[in-house]
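For reference, the chain that follows is the form predicted on its own, supplied as structure tokens.
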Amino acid sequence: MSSKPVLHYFNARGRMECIRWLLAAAGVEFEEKFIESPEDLEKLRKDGKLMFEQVPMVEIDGMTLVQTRAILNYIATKYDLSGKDMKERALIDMYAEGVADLSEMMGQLIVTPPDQKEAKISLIKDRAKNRYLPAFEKVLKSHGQDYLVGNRLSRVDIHLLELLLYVEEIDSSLLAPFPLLQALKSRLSSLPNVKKFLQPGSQRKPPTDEKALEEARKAFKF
């Protein structure tokens, strides 16, 4: 087995994308073996690698691990980025969990049906500005610290910077009204590992097209 993780996944943002970025931001260099077939998929069921039968799966540290919050609890414990006491750690959760519900609205959309897309983005567009954004902005006045639970970077910093980097790519204005959260994309963004992995020809996922779409369908027959 590699002594690096390997992350089996399509070769496309999906669940596996903050995996990705969390250990991208620790500074741990992984292997992909991508999904390409439905050969692929049945393959690691059959061997027993899948759970639940269902990716994304990550072997690490002579575990083989599936479930997204699973694995980003494994990797941030590991690396020291859940908090110093349980109560931080409640605080990263709560609002981890935050971000994944505007991510995954967000990740809906390249399967919306095109009559109902517009519908769609407005909608996000809408949560962001006036439930999302303004929460973690709240957060970050609060405390006037630097990041967003203790003062020290935790996955739910690079969470956000991912989060804050889609919302970006939907309607760059949305982020106009928050300076806090602004001055925190830029902080993190310059973070040595954070910045390695933003730079092009890193294993960052570019939005997902309909090829790559395509590529998913095939391999996962939905």
The other form holds:
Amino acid sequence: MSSKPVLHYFNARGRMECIRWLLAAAGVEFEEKFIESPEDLEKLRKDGKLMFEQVPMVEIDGMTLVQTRAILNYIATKYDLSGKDMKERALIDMYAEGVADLSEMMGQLIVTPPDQKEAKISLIKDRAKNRYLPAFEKVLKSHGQDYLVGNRLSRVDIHLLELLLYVEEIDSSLLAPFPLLQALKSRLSSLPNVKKFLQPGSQRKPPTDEKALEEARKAFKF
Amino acid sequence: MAGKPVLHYFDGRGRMEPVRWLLAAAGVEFEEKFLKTRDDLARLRNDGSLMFQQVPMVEIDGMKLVQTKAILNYIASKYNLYGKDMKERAIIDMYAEGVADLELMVLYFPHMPPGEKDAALATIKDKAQNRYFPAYEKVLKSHGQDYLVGNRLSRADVYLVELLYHVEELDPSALANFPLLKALRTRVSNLPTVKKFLQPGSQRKPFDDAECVESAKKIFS
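Give me the form predicted together with the partner chain now, not the form predicted on its own.
Every component of the complex follows; first up is the chain already shown.
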């Protein structure tokens, strides 16, 4: 049994990317087994490794975990990125769920029909600009600290950093009104583990390209 | 500051129902402030009470928590319904997230456009029968214990039992092939706190009917 966590997913960002980010930020080396064909997925299912027949799945510490949040919570707790007590965790969870909501909207873009895409992108930009980014800027302003919760790095700083990079990919001007978020982004990007993960050649995945997606949709029927 | 948690939502199940179930199962008394108009929602937003301008919101222990999962996690931790250690928590989270996936479809069902309802119902029935119920039946069979994790009640049991009741409302024979799930439901339903919650007159909400759906539309439009 490998002592490193093993991540089972497609060779794409999808729902596994936030897990890759968190492990990387925690300085944890991990292996990846990519699902490349429907047969690969079928095999995992037949072997009984996927509780709900779905990926992401991560083998870690003798467990075969599915469900992104279950995996993230475990990693965060294990590597002390979950706050110092119940109340800090509540804030971390609240902020992380907000990040997840906007991420989910962005994630849905790749399966949005072309005629609805523009409206969807418009909505994402509106929500980023008027709901989510202001909320997090306000948190940083309220305490003036370097991290979102408890004056130290927690999982939600990493989740937010990842989100900010995706927001920039859609429209780099969206961050302009938010100086504290920009400062957080710089600060986090300079942390050694994060810096390493941001370099070319790391396990960080690029944006999903249209051609690869089209092939995947045909093969996996989604 | 009130000692009891205060739940802010419309008078319906929606996304708040799992919170009501968990508080009730934990034996925690709570108050509810129902949103009835768009102005009610606007007021909460203008107060700065809603971090992402959305409900559910629960005032608890000096916090104004939004995001259902954050609220449920806090309640589960506070009332010891979250396992004894990190690994039990991971399993509980995995099971709870599976329930959440199906429960979200179920709770949203009454609020769907009429033309989409048939397909949605078929999906719910199919997923319940072929993906989710078998997965939990298998867990119970694997260890033969009375509860899903760690041989004692956790949030996963409460959440699953809630789901079982809700799916059965939509599909009366849904539990026919799952004897261990039926037994779990009976067992959990007989716990004093849950038994009380299942009685008429409790804060448990009925199926979101047409009037409730109309009301929600008005508030959130």
